[in-house]
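We begin with a single chain expressed as structure tokens, specifically the form predicted on its own.
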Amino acid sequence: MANIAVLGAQWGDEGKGKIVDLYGERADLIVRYQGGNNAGHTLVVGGEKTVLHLIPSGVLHPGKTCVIASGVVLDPEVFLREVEALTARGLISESRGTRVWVSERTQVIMPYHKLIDRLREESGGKAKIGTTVRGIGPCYEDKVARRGVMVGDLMDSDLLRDKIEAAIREKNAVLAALYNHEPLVVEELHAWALEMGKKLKPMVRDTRVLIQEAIAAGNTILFEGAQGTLLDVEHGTYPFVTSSNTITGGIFTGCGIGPKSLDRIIGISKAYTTRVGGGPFPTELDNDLGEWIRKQGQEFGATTGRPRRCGWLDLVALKYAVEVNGLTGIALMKADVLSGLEELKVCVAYEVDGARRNTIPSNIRELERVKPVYESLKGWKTLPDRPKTFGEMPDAFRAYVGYIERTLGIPVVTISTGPGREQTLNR
């Protein structure tokens, strides 16, 4: 298997965890390259449900090396709980040959990041972004402002103290002036961070070197993204986005490798569209049908439990994802959810102030005024639970897939008809 990137082609929550799990069986190294524990990948194996927030989904396969690269922001407490739970289940062990490594350059989500994130959202009013209040954004802010704490810093007491003192000098002023909050205490934060460093130390290394060595050795690498293309901080529906580069380009900056390292780039898309949190959503079905899709698809966030907004498949947005990521194929998830509908709609263009557009407006006000232009397609009654060939799928479903492929100009390479590993058709 060639080196493969798996990333979200919509607003996140597309079902990346299942595809990473499936591809991970044949990979030597599975790398998470951006985001934090604001993402949740849900997997169902042998009827057992596993939700992972930081550790790559490939950890469910024995003998794998899982990497959290420098583009990620790490909540040490969440990560250590995840390691503890997976170790207790025997999924991380020397005998199994499964290891988890964290980059020494990975930024640390400090307690003050989560505090500021929460206070901002609580006082945001109309300006609320709808973050998960996990401290992701404030951590990335400190990274870019060059006052962040890296995982490697947690093992250097003096450097760590200097960094914390510099960071909270400004934060205490903001907390007092904007939120009437008591000041943060350097000693408490320093002690907490040192303790995290002791626990993390056995799993910390220069992961850039590890990945480069794997490439040189001809090992197979699977790069696992979090969130989705339309949440990219630069190319998403700004400002209703996450704080990292969720697109293919984030792999190169987040891991320290070059573009030639990738052979295939698979975009994950549901057979419809969902979105969590605030922001424009052109094909949203804010009605009984949207609620029906939510219930059929169990559309509730793996990290927060929030109900997802549901709507028809947006091929304008999906075509945009193909272009900005250089996608070579689509994995179509939750195809079974739409079973039973007599008619399906797909958005093929936008209309903004009477003018037809074939791409996403950069201006958020224009995007809010978008009216989707739909094409109608025939629905199907049911899909095979464990399909063996594409030919055994209903004619209407095959026509639906064909329409998607013609519009996007790339193939649908994987189809998921349920949460289990076996409920998957690879073409």
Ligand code: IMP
Second form
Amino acid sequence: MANIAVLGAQWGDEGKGKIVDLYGERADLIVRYQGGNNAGHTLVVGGEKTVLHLIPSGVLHPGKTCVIASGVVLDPEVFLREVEALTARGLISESRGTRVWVSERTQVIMPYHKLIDRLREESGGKAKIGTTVRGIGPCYEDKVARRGVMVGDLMDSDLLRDKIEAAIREKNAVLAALYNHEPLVVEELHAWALEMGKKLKPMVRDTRVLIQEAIAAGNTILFEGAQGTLLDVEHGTYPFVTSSNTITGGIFTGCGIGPKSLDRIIGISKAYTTRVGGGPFPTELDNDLGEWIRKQGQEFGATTGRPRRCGWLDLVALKYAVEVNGLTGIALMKADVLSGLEELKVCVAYEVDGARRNTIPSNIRELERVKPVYESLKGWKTLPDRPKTFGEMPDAFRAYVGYIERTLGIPVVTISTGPGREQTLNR
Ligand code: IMP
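Next up, can you give the form predicted in complex with the ligand of this protein, since the form predicted on its own came first?
Every component of the complex follows; first up is the chain already shown.
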């Protein structure tokens, strides 16, 4: 198997976990390269439910090396809890050959990042993004402002103290002025961070070298994206986005490797669209049908439990995802959710102030005014539960997939008709 990237082609929650699990079986290395514990995959192992937020779900297969690369932001407590839970179940163990490594350059989500994320969101008004309140944005802000704490810094007491001092000087001023909050104490933060460093140390290394060596050795690597294309900080529906590069480009910056190391780039999309949190969503169905899709698809967030907003498949947005990521194929998820509808709609263009557009406007106010232009397609009653061939799918479903492929110009390589592994058709 060639090196594969699996990433969200919509606003996240497309069902990447299942695809990563499937492709992960054949990979030697599974790498997370951006985001943090704002992501979440629900996994069922031996009847026990586990929600993983940081560690790649490929950890469930024996003999895998899981990597948290430098582009990720790491909440040490959440990470250590996941390691502990997986170790207790025997899923991370030497005898299984499963290893988890964290880059020494990965940025640490400090307690003040979470505090500021929460205070900002609580203060409401126009600043509210509807974040997951995990400190993701404030942590990336400090990274770019060059005052972030890297995982490797947690093992250097003096450097760590200097960095924390520098970081909280401004934070204390902001906390007092905007939120009437008491000041943060360097000593407390320093002690906490050193403790985290001690616990993380055995799992920390230069993961760039590890990945490079794996490439040189011809090992198979799976790059696991978090969130989705339209949440990319640069190319998403800014400012209603996350703070990392969720697109393919994020792999290269987030791991420190070049683009030639990637062979296939699979975009994950549901057969419809969902979005959590605030921000424009042109094909949103804020009505009974949207509610029906939410119920059928169990559309509630794995990280925050929030109900997801639901709507028709937006092919303008998906085509955009094909372009910005250089997608080579689509994995179409939750196709079964739409079963039973007489008619389906797909958005084929946007209309803004009377003019037709074929791409996403950068101006958020314009995007809010977008009226979707729909094409109607026939629905299907049911789908085979364990499909073996595309030919056994109902005609209307095949027409739906064909329409998507023609519009996007790339193939739908995988179709998922349910959460189980056997409910998957690879073409
Ligand atoms: P943040 O990443 O917590 O800063 O949240 C920023 C925006 O990204 C919010 O609209 C979140 O709902 C959204 N978001 C972050 N992570 C995910 C995810 O894994 N799935 C879907 N939406 C997400």
